[in-house]
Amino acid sequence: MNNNYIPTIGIEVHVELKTNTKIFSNSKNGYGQMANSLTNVVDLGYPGTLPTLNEKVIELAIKAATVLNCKIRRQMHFDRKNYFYPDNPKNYQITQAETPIGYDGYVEIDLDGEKKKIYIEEMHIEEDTCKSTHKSGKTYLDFNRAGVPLIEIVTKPCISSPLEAKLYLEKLKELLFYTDVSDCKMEEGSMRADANISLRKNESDPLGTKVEIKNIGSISNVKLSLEKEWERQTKMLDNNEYFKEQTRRFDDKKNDTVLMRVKETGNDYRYFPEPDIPFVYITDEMIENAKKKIPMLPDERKKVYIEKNIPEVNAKKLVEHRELSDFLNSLLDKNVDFVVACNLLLGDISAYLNKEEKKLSETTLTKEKFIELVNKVSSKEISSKNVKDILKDVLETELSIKEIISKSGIKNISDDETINKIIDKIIENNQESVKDYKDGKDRAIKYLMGQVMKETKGSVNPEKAMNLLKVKLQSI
């Protein structure tokens, strides 16, 4: 990337939060549905029709305010943005303007080792408006979004680069999943982001004219249309040539930013308080049963798992899977080997719910069986290869480990004598393999334990086999 210019960065995102009717009105929050099934009048715009506000939009709103860092206001209204569009036929959004619940807050990202906050400036409740759909020069409504809950939160001008900007919604993305303040599926467009950039050559200058990105499906091409916005507007500026402030899309099909609009006045839209909703006091008490429903956060969590024993990447793809580290979580407190349960979780126990496409929860695994299951692994009782031939019957019937393991006819070979006579036999049959070894060839020690592996059937424990195979080629 061109370094002949610095560019600031600012982040807008949209969050629909995870309640189960819109914010001012008794319709279903749902998704998928068929198109303007889930309205009423107040959704609609009728006139006359009065708003009421959920209480779990507070609720959530306080939750995304506390992980986020912000200050929450205690008194706050709503007001309306007044513009006119088809998808806003009251040709007002309820918003906040002058008093967002949630503001001078930051997310902190890990940027090559560093940490690094990013500011928020402010953090609102707002109601989305409808669905416009244009085909064959046609626009459809559908309705089904219009008074969706909504968070907007704004960051300051202090992002530096697409990187950043790339980690602080991956950070924020995560934060909001694991408070359940949303789902934040941005290819279900409940996460939503726009970006603004500006270049100047000095961090002495004042800031360079803004551009607007909108219409971002994904954190990655929030990355990618930085990028592209930071070249485009290089050139120009290379060239001397003058560009108005203005808002561009990201068209993922050219990979490049495309012109909507230039933005020709200060100000789009006229604010005035929502006369139908009474302000809202927020209370000590709100504040406190908020926080209460927050569970243990991202970073907590794997700093708990390396603490531990296990291994940092392995404690960040348990973060990533929230269902996986969820169950984790209810072990805490429990006596087990938490490499071992790890490991089954992320290895086969994740390959058999990625074929099946199911959830955990599908299962039949439960915390006590999951238990037995860690503790006969850890002590060696059976192998990875028992854990496999097992696993079916593991997740998919209300057996017991032991009455599984008995069913499967499992019968690993552990005690020392009978291990060292296989290996006798082994050795006496393979003395080439032998020489090998004691003239260093290393892969003989691994044909040589191939075939006390096929002698037992795989029935041997393979750690204490090695080991004791060790013992007798160094002692010939």
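In this text, rigid core is short for the largest set of C-alphas that superpose within 1.5 Å between two forms. Note that the structure is predicted; figures quoted are calculated from it, not measured. Numbering follows the first chain given and starts at 1. What changes on going to the form predicted in complex with its partner chain:
In this overlay on the rigid core, Ser433 has a C-alpha that sits 2 Å or more away from its partner position between these two forms.
Taking the rigid core as fixed, one finds a CA shift for Leu53 smaller than 2 Å between these two forms.
When the rigid core is held fixed, the Cα atom of Ala465 travels 2 angstroms or more between these two forms.
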Contents of the next structure:
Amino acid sequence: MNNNYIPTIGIEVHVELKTNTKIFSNSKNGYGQMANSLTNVVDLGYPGTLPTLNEKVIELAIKAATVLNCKIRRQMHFDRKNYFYPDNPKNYQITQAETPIGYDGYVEIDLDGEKKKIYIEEMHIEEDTCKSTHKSGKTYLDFNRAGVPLIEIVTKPCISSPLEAKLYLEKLKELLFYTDVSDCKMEEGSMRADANISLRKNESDPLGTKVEIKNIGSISNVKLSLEKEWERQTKMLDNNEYFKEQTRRFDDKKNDTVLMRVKETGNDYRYFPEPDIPFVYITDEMIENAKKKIPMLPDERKKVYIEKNIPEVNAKKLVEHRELSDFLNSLLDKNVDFVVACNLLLGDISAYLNKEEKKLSETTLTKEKFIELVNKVSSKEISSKNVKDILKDVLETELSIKEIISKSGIKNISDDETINKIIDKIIENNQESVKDYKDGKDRAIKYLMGQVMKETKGSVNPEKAMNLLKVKLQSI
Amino acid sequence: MTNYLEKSVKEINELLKNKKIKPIDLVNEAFERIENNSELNAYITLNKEEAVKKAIELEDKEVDNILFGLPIAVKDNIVTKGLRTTAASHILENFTPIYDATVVEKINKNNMIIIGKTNMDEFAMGSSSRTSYFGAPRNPWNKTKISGGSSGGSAVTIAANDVLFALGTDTGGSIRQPASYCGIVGMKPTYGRVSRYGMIAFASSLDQIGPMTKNVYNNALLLNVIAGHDDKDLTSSRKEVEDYTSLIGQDIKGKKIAIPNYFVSDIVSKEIKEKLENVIELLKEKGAIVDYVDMKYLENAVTLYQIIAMGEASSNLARFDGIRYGTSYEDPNGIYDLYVKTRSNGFGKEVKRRIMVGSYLLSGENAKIYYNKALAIRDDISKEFKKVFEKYDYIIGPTTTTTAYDLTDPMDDPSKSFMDDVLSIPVNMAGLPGLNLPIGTSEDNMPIGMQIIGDKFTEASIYQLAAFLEKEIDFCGGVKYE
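Take the protein just shown as the form predicted on its own and give its structure as the form predicted in complex with its partner chain.
The next block holds the full complex; its first chain is the one shown before.
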């Protein structure tokens, strides 16, 4: 791509908060239900109704502000944003314009091994609108989403590339997901991103004309749409074409951004403080209580795993599977082989969970049972093949590992005498290979070892068998 | 026609307890009275069928409280499940709510019987009830005079002896001013004392529901029923509810009473001032201490009120868009056409005027220049009252500057209607309780009222003074308690 211009990017993200009920009413907060089944008179903006305030929303917003390193406002209020639109039941949205709960924060991204801070201008609480669907000339309104709690997170215009934008969003998603603030599913709309981008020649130039790209469906499309927009604006600037501030959207099929509207003179939302909701005071206690509920965050988890000798690539994979990572974290104070534990979780156990479409919590695996399994593997009492054989019993029955092993008939052949007897038999039946080995053909020992494994149906301690085999061959 | 509704509440209660009468007798009598007074146009909707049904249901129930079985009229901006609620607007002409306001739930829980929905100014915007889509109510004292407003219908039906109890709402004087014009007792409680849930909002930070009755005791009884914290209204107070009748009958000797000089300035008519003078003399005679005080900002209250009330109203009334409920323009050409036509046809002139002024006041920089500034000065008004209440138990004055004027008086000066409320508005601005008590009549035999204002949550004490004066003054043949 032509890199004559430097992009300046800002990102606004809306995330739906994971609460049981809506922000200003006691209707259920849910997704994928029958249209308008999760609504009441408050959500529909019926005459005479008043908002209540879901305290869980404040707690989740404090958690989010904390992990985004924001300052937290101690005295805040809500404001009304007035505009007419069919998806806006009261024709005003309750939001925070003047006193956002969080401000002046940052998120750290890892850019080719370098850390970069993406600065957060502010994050505020607001209510979601209803969902409108346009079909054959008609508009259908589903108010299930109306009043779902949102936080909007606004960065400063400090993002310098589409890649940074992508890394920021990935990081944001990881943080909000790990703190149980939101399930952050872009495909279900519980996380939505708008990006804006302007170009200029030099860092010292004033910012160029801003173009906003709305409602982008995935993080990779944010990167892609910003790249396309960078390209499009570059061409226009090179051709001395003038363009106005505008809003565009990303079209998956065209693989490009499409004009939605050119920005008119500033919208007048007639903001004023919401008189139906008194000021909210955020106390030290509320902040402490919210912080207590923040679990170990992904970056720290990775660090801890690497300290436990888990390879970085696996540490990353674990963090991507929060349930597995949480499970492993529950063992952190135990003296177990974390490499083996990690391999079991990411290997056979993950494979099983994927195949069965189950969560770890839906299996019979307990912390104690897992430790037993890890210890058996790390002490070589059972082989990885054995693990595969007994996995179903491990995950689907209440039996202990010891009971499973004895039930499955695995004989862990680890006493020297037994192994030597088997080796003797193999050597006797494979004199050719012994000769090859003696002639210096290293491959022969692998063949002989394979015969030993075959003879024992894999239940021999392989390391021990190999050593004994070597000793035996040398003694011939 | 029977005359049960001319008896005292205690007498009626005894009759019900002793099975001498049944609730249906009261209901039938109320409807008969309303029918006889139909030219007063006090009601927008009558609840005849349901009221009769409820009265018959109550026959099997124990008479469990003093208001059991008594008919009550409800202002038509308070929603009632299954009973049309119009706020006197064309836009809600056919609106039947699917839920009850909290005060309505409380009335039902006390086994009172809702008799109908009373006439009012459209969305409570006005002070003569003449902005009602259903035509203005008439003053029972003189049918060519206004009832006052916006709770005009409630004041009229009480003054006409149709029923003993009514609910009104008061944003800038809408309970006290019609109570004054119609010669009844009307209380605007402390902001937050009564839940607003289910009251169709006009100006959220000022609106308050309150009782309207013929006498002080009944008024306190009804406040006992409707007061209290409500989880559904975040602005409702958690302060515990008292028995508001508890101080009625106690002496007022030694009570300190302030009269702001502004309240007896030239804006008030001579005869009203004279009647108030009589009350002041009486108070002094009975051992109260009465002082005249200067209070800042009172003369600015109307301007500030207009900014706050119209700003909030412009937003509160945005929801009437023809999409989810209410009158809707039938064949719109797109969404904006639906908005424009529904609202242009649905709202009356005064409502549209206030929405437009309110929208302007909140536009762009204006919100800071006007609305936010008005909120700040409003705090100063509160502080000014607070200062007075550090030394005094009550502030008193006239409720209105004149008595009820002619229904045919011009309505072309919109600021005139606010001036009707010049003495009542400061009370809303400070969130205080205020009560109108009739204290006499004018030369042309129209009622004159005085206003008793107390510090926040001193309703019981206001009733104490009001009941004391009520007994002494003997307005319009006196009152019956026992």
